[in-house]
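Quick heads-up: it's one chain on its own, the form predicted alone, in structure tokens.
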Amino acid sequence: MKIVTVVGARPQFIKAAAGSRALRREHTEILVHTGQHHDENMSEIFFREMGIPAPDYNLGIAGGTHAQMTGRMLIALEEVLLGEKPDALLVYGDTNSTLAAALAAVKLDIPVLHVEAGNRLGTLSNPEEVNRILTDHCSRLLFAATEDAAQKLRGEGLGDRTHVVGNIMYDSFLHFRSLPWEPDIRGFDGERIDVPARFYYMTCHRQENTGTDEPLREILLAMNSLDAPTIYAVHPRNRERAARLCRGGGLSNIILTQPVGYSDSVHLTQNAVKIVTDSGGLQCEAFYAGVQCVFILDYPVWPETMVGNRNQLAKPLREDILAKLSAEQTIDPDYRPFGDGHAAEKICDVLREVTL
């Protein structure tokens, strides 16, 4: 089959490297990037180190607020998927770049192929839930990384689309970590910066924590008080704001660092003391390593984590993140919710059988 892949932002990369890699054994596969990560050490790196193909359209589409962004990229979408006439198009996650790629697709009759179906947080005023829910109910066939999630496809009456996979980000992880590092973790300065024998690893993106000042502060000074310094791999957009709370405040024990590549950051959570963060994939690698974690957000993104206390949710107060971090997690190594690491080949095996 032709396909079109759609992806925009850092965590579509990290999945579409393993995607591409088996979806090109059999299939004709063209890749666009919308644009939506468009700095180079949110985007161009993660193709460079990964080894995903070069796009073959790169919109250019950043910015905005929602519905502008979103608007954009569905105009743009829609005169690729027109050149192109696919046989399917090919969507990851739930960014704005996916659910512009499924609606496009769906009103030219084109079948939509989403990967990561069926997350439910349970509330609409968190975008990406939106972009979830809508982008599942355009398509035609649900690749889930969970029996949880297929549940709740089920539930929503889509069970008939739905095959369980198992994470896809498994798969690269599960590559990545073994590769050797050669770390290159650089300061906002640019300078490359040593890692410690022993540190914690820290992301923090979400609005939520890192909109105002008061949140991000508890949240830091909460990782200043600890044993070890915590490595900050710092959002552009967040980086006035955390220069300003660490300097301002004396938090000497808190290393600020550009966002990181995808080795980098998979060999920071094999080895890091503990994590803290915000984000729904380093959650579930933190999970993958075995590595505990405390997620600040007043929900699971991905309930399968939240056992044994290997992932704790903590509101963005000092305090809180500070108990949950003295917690001991225990690991059950018989519990392997997000498959075996082999979801891309799975996904092919699903397309070889079904007529779309």
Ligand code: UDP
Second form
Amino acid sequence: MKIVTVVGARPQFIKAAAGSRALRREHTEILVHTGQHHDENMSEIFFREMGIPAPDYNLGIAGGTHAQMTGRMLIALEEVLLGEKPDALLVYGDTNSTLAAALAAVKLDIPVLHVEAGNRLGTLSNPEEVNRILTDHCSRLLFAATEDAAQKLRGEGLGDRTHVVGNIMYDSFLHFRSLPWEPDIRGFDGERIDVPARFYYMTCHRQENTGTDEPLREILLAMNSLDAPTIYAVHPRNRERAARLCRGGGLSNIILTQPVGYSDSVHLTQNAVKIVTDSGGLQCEAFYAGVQCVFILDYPVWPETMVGNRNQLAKPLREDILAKLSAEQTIDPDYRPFGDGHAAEKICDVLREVTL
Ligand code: UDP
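Can you give me the structure for the form predicted in complex with the ligand, which would complement the form predicted alone we have just seen?
Full complex below, order starting with the chain above.
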């Protein structure tokens, strides 16, 4: 088949690294980068480091409101699809790029394949929730990462299109964890950072936690009071606020860095004392690594991780974060809700078996 894959944001590059490798063994893939994430640290480093094929199209669409971004993508993607006339369109996750691509394709009667289908937070106040729901309902094939996600799809009447394949991020995680680690972590001024022997790893970039000073200050105060430094890999959108709060507040136990590459993120995860994040992807990776995670949001993205204190929800409040960080975790090594790290191959197996 000729398959157009659309990516646009960091977590999608990480998934496409595993997906493209497997797809290209049997199919012709045309890769489209919408441009949603576009700079060196948020995009190019992943293509280079993870061996993702260069995009055939780069639409250069970033910024603006949700409607502006999604609308511009919809128009540009329709043109690509009209020109390429693919047999199918494949999308990952839940970004505006995912939704725009699915909508453009379904209206042209091109079958949509959605990887990481069925995740639900249960609230439309999360901007990605509507992207997940609409994309799933536009799709011909739904590849769920977990049984829980498949259950949600069945509950919405989509069971006959659903296949549980495991989490494709786990494929990438296992691959990069097995490679040697040569850290290349940079501070805001580009200076190389030495990784301390003991450290906490943190990412935090959601609007709820970083849109104003107060929640981020609370999170930083909690991290600053810990028994080892925190490496905080800062999303470009919070850079100014994080720098001001840390430097202005004398929070010297926090090491601010530029976004790190995937190998660095995987190995920081694997070697951290504990992880604090509001990233759905990183909470899963903490789970794979067996490292305890505190997730700063009101609802879990991956409920499967919320067992034995391996992942706990916290409010963006210092006391709550510290209380959750001090809890012990239990690990059942036989509990593997995310599959076996061969999701990409399982997707290809399904594509071989079904007629679209
Ligand atoms: N990640 C990375 N570098 C960083 C921060 C995160 O490579 O500086 C990786 C992380 O390991 C995970 C993914 O990016 O695999 C998560 O992406 P993001 O937080 O942007 O998206 P979300 O998980 O919130 O959808």
